[in-house]
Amino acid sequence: MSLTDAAAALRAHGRIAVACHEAPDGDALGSLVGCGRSLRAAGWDVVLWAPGDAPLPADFAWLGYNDMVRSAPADLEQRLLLTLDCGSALRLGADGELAVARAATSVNIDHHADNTRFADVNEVDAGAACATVLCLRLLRLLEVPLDQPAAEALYVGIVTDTGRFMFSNTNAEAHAAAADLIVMGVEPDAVFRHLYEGKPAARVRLLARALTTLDVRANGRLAVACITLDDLEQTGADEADSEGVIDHLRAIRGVEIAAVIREPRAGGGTLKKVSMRSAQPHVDVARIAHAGGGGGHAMAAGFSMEGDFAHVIELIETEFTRA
């Protein structure tokens, strides 16, 4: 299928839930919101779905939550439920593959190389940078005009996937869509103000924190660092506040995988949320996440775990070491 079917899809529904992830990103809300909203402002009867109920993160607040869902829309079976940036359906929540099959039909529109094509219609582009710029060839398909806040949400899908440009998922799409949105109205430095500075004491508390647990194993290719309750405890940070420390591990000479592992409030002290990067291009931490049940990336990947902190560092390193 191809993002012509997405779009006819779309054309023969007037109604849709348009949903992202739980714990959501920046490519996820950025999606949500440029996408959702541009197809609210054309006509189309829009949900916008948030799932999961941890509070939305705190950094992208500005693009607007208020008109946002946190459960599957009640009317769903009279919906097409359009699913950006999600891997799978379990990406929707506990209830995500029942939320498939509620919807009147389904179009699955990501950029993960483990997507599971879950959906009816499913355009799937391993090759794009991110989520938003496939939002952005869908939106020019339907002749859907974007205003400067879509265009806004777009571009943060884009500057946070390709981590500033710098990821080697950038390439020259990234770079076209970015200047397409600029030209739209986008103020890089004011985004930037919002996404990277004003920051919360709390965070840089947690950020302190947290690099004192720093472990650096496998003959120095693989940093890892932990944040626990008492760290969000100890210093007022909430979960969301955690984003970040992992760049300053990966920016370690020689370090190919950064890994920030961390306990969620939810989890009562026994689960463990993995987030990992790669430094270099030819380090798959997808391949590890697909081992504790995640996914991702070969980039960018992640996943949750009962356990110690032990017992997740050794998996990392086992499955990272691995010939």
The other form holds:
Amino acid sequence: MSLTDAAAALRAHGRIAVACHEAPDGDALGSLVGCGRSLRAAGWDVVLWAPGDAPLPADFAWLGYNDMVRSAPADLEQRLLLTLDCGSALRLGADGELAVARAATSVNIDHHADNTRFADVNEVDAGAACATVLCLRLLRLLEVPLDQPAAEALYVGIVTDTGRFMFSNTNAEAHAAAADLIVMGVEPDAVFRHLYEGKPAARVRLLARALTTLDVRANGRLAVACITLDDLEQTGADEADSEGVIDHLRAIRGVEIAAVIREPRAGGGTLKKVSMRSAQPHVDVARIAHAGGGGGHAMAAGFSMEGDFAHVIELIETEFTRA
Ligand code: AMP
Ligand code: MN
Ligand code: MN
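Switch from the form predicted alone to the form predicted in complex with adenosine monophosphate and give that structure.
Following is the full complex, with the preceding chain placed first.
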């Protein structure tokens, strides 16, 4: 069983680098912080690696970013690389494959069904609601204790990846793990306030602008909204402020797929980043993401591509209606 193999590899390597995917979400950062810092407190020599150049999202800054590095550690050859919530080596960034090859050994713990099993040890459970519940399983196997901040970080992964316990990945383990983390000192209302209250006005302005671009297509089954660099400029919003827009599209009656297409700052206005959510269990957005060169889950997936908005919308609609 790979979780046992993962634990054995960790017991054999005192020096490790723990990494999550680039453009990290709550599950990625919650895993990095909750698992990485717990292993450090238990005696491992840990480097926390959050790959990428873009600033880390302000929404999760209360978890603490000061001990994170943004590029692969120089001494990776002497470290076990533990990747969390990472479906492929490329999700570690452009040098991700090189990093996996450089590491003394590698352990991949993830819940993406399309995980490429790129590491020496791969523990992939697509039935797990999020990566942080897998981290909890691993820490228990290693008998590593969790302090309150680590428990809170793991809880963040559950809350964000299950859409506050409402998406179809929400299962008994997610609720049971949440209960255990509450016993360890997590206060759900405090986490809720950190995550969902105190939003910047700019985010609401960006939402308002994005919703004016709503385009319902494919006989009402596909809802698309677009966010340009100019929208970010005009509203003063961050890239991460686009996160919640998609939930409004998915909630429209009759919609099976919601898509938000945005221009990342680093893309210079030509690159488009697509987020997709399925509103129907039988509609698999990962299939469409794969067609665009990306990946993800059946209910939540994404891809990036060069081209104008119309071109990206066409690709999504063609793939969606082809089935
Ligand atoms: P997002 O829409 O960015 O929140 O992503 C939804 C899901 O799709 C997450 O599980 C991501 O890991 C996955 N995903 C998003 N973009 C990509 C990509 N370019 N390649 C692979 N997976 C992606
Ligand atoms: Mn993630
Ligand atoms: Mn996840």
